[in-house]
Amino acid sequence: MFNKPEHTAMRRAIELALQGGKKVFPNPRVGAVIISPQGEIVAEGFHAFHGGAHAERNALSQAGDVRGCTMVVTLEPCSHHGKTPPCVEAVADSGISRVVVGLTDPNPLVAGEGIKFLRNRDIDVEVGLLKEEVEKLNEIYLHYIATGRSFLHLKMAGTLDGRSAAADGSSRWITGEESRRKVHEFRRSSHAVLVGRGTAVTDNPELTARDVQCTEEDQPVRIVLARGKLPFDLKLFNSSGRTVVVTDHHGDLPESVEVWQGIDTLTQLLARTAREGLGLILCEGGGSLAASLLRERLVDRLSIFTAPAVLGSSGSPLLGNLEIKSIGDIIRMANITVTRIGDDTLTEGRIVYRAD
């Protein structure tokens, strides 16, 4: 069904697609590679940012005569007019004779129509090459299309006995320097960082990506979910970058702060962030906010840093009440990775709720 050069080209297309990073949202990450009848790569391209040319057109713009060639593309070429013209028209007009697709686009505006268009133009189309890898590549986009919400990545840090702070509220630093640097990498790759009022006031974080290479435009938006007043001297109010406070106390904030009102639930918040072009939200909130997100089944990925230390029962629990009454309702993780980060351990995976 798929030959060796096509496998090689699809792996290269995935590498190319990753270069689009978070700038492509709400579009998918897409890479395209054109190979000759002899299996040699003759052109390649990727979607670099939302509103920019799509991968297929970028690849075609590099190529000369592609008649009889094969295009290998991670996602089904679009068949509708958006910010750019339909890619299927450019592909069909180019003389490409075969298209290998990693994954059908579930967007209702496409949903197989691109493949149908190409086949109606007598182009051979095969679908499903490295499908699982392409799904992983576009988990944020696929989640958005399925739910209309941003993808929520919950980060937590605690001791071996599941404590996040000492009895006096102090928590800096439970984990080591290497773990903190990893969190800055998380921030850099996220569209926004979310915390609750308690974390904003008690920890007074900047919520910026530091100790890693990060341009000003790649800094995450800082979002504070606050039901009460916030001090004016918070670090996140006094550093550059976009800061959003979700509250109904509009008059109690600095003028530089963007206020979102009328949001009553966490589901509404994640729908609003998606509409704002913020596809990946990193939550660094405390145990109460984390528990609320888990109870409402809004956590899509969980990362827990565990330090080789204990605080005992006087310490603050890592998580608030999940209202789990039976072991049958336990929240588990799947697709687990466990990594040593300095002296700490990082456990990551997707959340599996009982209904799954």
Ligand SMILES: NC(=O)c1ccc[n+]([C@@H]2O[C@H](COP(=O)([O-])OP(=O)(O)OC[C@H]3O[C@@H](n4cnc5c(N)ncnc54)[C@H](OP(=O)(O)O)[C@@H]3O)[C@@H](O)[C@H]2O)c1
Contents of the next structure:
Amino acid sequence: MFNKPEHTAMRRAIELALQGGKKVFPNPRVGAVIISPQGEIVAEGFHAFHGGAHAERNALSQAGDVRGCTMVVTLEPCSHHGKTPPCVEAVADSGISRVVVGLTDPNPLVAGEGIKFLRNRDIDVEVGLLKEEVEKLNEIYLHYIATGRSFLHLKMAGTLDGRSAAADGSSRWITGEESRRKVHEFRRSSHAVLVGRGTAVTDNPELTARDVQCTEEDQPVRIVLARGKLPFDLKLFNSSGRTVVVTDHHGDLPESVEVWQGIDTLTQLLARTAREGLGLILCEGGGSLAASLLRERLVDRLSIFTAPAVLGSSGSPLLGNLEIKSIGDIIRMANITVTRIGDDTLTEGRIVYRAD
Ligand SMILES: NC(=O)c1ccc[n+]([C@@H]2O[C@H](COP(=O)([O-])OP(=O)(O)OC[C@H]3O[C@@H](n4cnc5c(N)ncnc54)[C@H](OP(=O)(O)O)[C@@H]3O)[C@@H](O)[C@H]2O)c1
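Rather than the form predicted on its own that you just supplied, could I have the structure of the form predicted together with the ligand?
Everything in the complex follows now, all chains and molecules, and the chain you saw is the first one.
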């Protein structure tokens, strides 16, 4: 049973963990709070960046004598030597008598060993406080541990009748300023932004996070998928920041561009991005690439901005061919949120893929 101060401390630990943002990947976001036997918070810490000290050690380094105190931590403390020594040793040596954990760490290097270690040192350990919130906090990490791939967030924007561009290809701007600002927030919180050659050429986007506070270091990597040639004068190639082109066609690209070759499938691409430390990929289309990702069941979160406007059947469809032949194969979303953004509507959720 968890008491009230432990609930309060776990909420605070989640808040702290969020401050790690995208910098912690491929590590999880972790927050830790130490409370006295009277239930007062005596120290707190979080994991701020990959390679940095873990939340538990940061909290312990702030505290004085913690004998008899409880540590409330979002994720099971680690039991292995990684970039830093095991946290369980520091926790056990500190005299903490109880540890409240949000979630067991599914990383095979930990997977319950941290909890076992603490219990063997006579520390009372209880697991599962605000588990769902902690899972949400770590959805990118959990997805990476489970699949070895980056988490794919697909964003699309269109009209009420599902069109993304007019007959002449023009598409700026269907949605309003507030929606576009929200997209810049998405870019800032993502490790990379992905588009297909069609979008790179037709829209000539910069794909940087603008109109929101964003340091140079927080700018997303830009990734373009293109078997065919790309013009030299794309804005993507002529602004600072890392740009990657995934192609086997390596000539004819500016020197500043990084080329990834030998990637034949989107699954391979998302495994490569994960290895590069890019845990959250925002795909901004277009319709062909979005449809490929959906067909291959690689979309982990979908965000669709809908403007109160119509373009009719001469406009381009928001999504390419999904090869859906029967209504039984319709792709639905779950855990939906619907938000009004200016005059637009933003519908977000995860995709429910039909079990085969
Ligand atoms: N409303 C929106 O949210 C939104 C967002 C973006 C774009 N758009 C609009 O969409 C239009 C462009 O759409 P699009 O469908 O032509 O562009 P796209 O999906 O950005 O690009 C398609 C191209 O990407 C390359 N590609 C590489 N691997 C692929 C894969 N696995 N699956 C699909 N494509 C792959 C292919 O070119 P290669 O043959 O060279 O490999 C393909 O022709 C533009 O008019 C743009 O304004 C709208």
